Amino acid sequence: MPKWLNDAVFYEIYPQSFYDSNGDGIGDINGITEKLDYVKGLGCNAIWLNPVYDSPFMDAGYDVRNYKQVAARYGTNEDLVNLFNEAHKKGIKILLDLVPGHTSDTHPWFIEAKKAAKSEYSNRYIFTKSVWDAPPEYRMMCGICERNGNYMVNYFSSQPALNYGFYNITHPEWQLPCDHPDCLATVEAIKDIMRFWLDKGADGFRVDMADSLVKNDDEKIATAKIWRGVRDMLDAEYPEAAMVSEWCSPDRAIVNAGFHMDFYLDHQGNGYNTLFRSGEWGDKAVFNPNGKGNVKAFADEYLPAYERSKGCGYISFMTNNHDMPRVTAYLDKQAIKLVNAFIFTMPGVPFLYYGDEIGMRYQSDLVSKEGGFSRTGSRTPMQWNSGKNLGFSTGDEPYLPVDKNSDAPTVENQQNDEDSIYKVVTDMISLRHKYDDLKGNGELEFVYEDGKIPFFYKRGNLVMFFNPLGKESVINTNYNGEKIYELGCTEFSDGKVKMAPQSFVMIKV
């Protein structure tokens, strides 16, 4: 397990809306490298790169048309390996974002698997045996290939599923196990191109998809088993790399498949739904202020996981990503200062997702871009200054708006506002970073009344408490101690802390 995880910090990068550094609208890895200091200035000591590989762009570069190649409009490879180099002087890891379940169809491999005539790649991809034979339990595209069959897509119709095999063959005429050598040859390739990425200076990997990879393997047996031999890979040839799944399953991502950590992300009304999204856009979650919320459910799902996992690796939770709609469409502002301080005291890796430090806004009217839909409004360009395009480009237009409100915040109006996101997003990440107990392997005691709010927890000789409601609140504890941190007015006296509406407070014991 490498070392440095236990005191990371990410700060998620969406490279195209970052910042633009040569005009042309689109942000650009030299724009990233140029704001390395700004990333360290957050506390972030770690970035996870979105794709940044040669693509069409169908799906924002999820859908990879060459995985050794950045994309040109980022910049180049040595433009890459100068951005590895230029955060490691700064002391920050890059992760980059691994697409191992598909690709774009216009791939190389995917352009020689249509063919009708047999090659290496003809198995890399799964592929029915007759256009008439497209079985409707899997998503396929039928009847575009000079080839005589049908293959199946991981998600868009422009991202044909690499072939790593089935679990469980229910047509034999056309699936192959996973142990055949052509299905473990997809396997060898994907290594591959993260042996490539490693010796050019990478720090490791999110993957995507993460537990998509076999076929009618509901229980993720084989696909644990890939990622298990991905894992001693790593162990062997690359110890400091790590990896973080989008998975949401610690117990299969963590314990069978190795993974280092393991997104705790809106997935299937998990306990991040419960915390934060509940309901309609959040009425029901536990930080709404209107009491709705029940933190015994995020609990009784969390802890058992946490438990489970906390020897083998570290559940992440993340402020947001490209894919969910941003926090500030749901949430009001003291509630989202107080999901801050809850995100970043808890055990395992935090993510912060970019433009989440000043409360940047979802922008739900936007058309689709590049594959966004309901996704586009979160990623749109980083507000960095009141000057044009609020600082992302110089370009006459970005390729998507910034926020046109003239209350936009940004970078340049939020860092010395004494009241604004960005100080307690900035201010948590320093008190994790200072204290042992508040890093990703510290303990933690989690306590609430049989689901009711307010609530606390205690790791180490810290304990916070919430008290997320729009109402003056009292939590009965035996704690008490120093003030480290405040949101809101509390008051310690006769085995209470009384807290004000929307408050937290950290004591040391």
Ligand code: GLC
The other form holds:
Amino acid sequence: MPKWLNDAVFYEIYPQSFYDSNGDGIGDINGITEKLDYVKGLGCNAIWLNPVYDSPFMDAGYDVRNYKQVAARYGTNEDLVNLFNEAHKKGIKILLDLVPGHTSDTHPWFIEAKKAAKSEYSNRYIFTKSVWDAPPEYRMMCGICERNGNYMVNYFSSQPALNYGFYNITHPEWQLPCDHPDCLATVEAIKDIMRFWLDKGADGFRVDMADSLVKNDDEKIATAKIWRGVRDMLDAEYPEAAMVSEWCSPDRAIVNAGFHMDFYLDHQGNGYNTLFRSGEWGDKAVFNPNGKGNVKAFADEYLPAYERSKGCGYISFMTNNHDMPRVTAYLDKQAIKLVNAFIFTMPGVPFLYYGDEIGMRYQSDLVSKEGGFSRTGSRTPMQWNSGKNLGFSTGDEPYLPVDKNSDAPTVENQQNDEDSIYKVVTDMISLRHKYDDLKGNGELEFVYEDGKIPFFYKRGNLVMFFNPLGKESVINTNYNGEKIYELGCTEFSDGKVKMAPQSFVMIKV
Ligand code: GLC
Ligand code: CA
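Now show me the form predicted together with this ligand; what you just gave was the form predicted on its own.
After this comes the whole thing, all chains and molecules, with the earlier chain placed first.
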């Protein structure tokens, strides 16, 4: 287990929208290198970079055409190596995004695979034996290539699924077992890509749709086995490298598959949503001041998973990512401050999505860009200052429009505002670095009463009390001590803490 993870705080950068260094309207790698001091100033010591590889951008780069080549619009492989080196000088690690489940349908492997002639790549993807064979339980593309067969897609139609085999074989005419040499070759191809970038200085990978490799693998047994093998490779060859999975199932991802971290966020809804998003635009979220949320639903889901996975790896809370509406779409400013106090004081390895630290808005009215659809509104350019395109680009056509409102938050105006989300985010991250009790593997004792919202948790000698409600609340507690941080007014006396509406306090006992 890489030691650095215990004190890691990640910053997720969507490269096309972060900073455009050459005025062509698209964020780029040199732009990120220029802004490393900004990232460091937040207290973040690690970055997750969304895909930067050559791609036709039908899914914003999650449709890879060449895993070993930086997309020209972002720069060159040398620029990326330079980013690794400059980041390392500042004590910042960089994880790339690994997309192992599928490629673009323009990837050379796929171009070969869809030809009628057999080749080394004929089994790299999943094809049926004939175009007349399209079992409805699979998502197939039919009748569009020379080869007589239909192929399975993993996400959008432009993303054919790579072939890692089937766990339960229901159509032996075309489904290969996982130990077929051609399926093992797919695993080796992915390891080869990992070694390529690790050798150039990458510090690991965020793994896209990590649970999607083996098909008909409901319990994810065979998929976990593949990742365990990848972890063994890292342990032997790159022991400082880290992997975080988009899986959202810590038992499977951390305990079985060997991921160092697993994101606590998904599309179907889990404890994460219970806290920050549930209901119609967050009206049933625990952090909504209306009090309709249920902290027990979160605790019942999270605590057992935390207990089982601690020691093996970290559950990663995130402020958001590039696939979900920003939290500003769900909660008010004071609630968002409490959300950040929570995310950066819980166990695990936290992730901050670019722009969330300044309270960027979700822009709901944008036309889809590069397969973003409803996600497009969370992928708009970073807002730096009051200049042209809010400092993102000197070009006339930015990748996406910046927030047009006159009160659009920017780094410049938020850094100068004592009452900003930015202040809370940076304060909380610096407390996390300061106190060992707040680190990834520190202890957690979570205390709540069924049906009631105010709650608190103890981590070593620090206790965090939260009153997300829009009214004053009292929590019975025997804990008392020095106040380390406070949002809203809180008062300790006679075995109670009286908390103002939407308040938070951290004490040292
Ligand atoms: C993951 C990515 C998402 C992408 C999809 C397909 O969910 O986060 O952005 O569209 O996988 O690769
Ligand atoms: Ca550019």
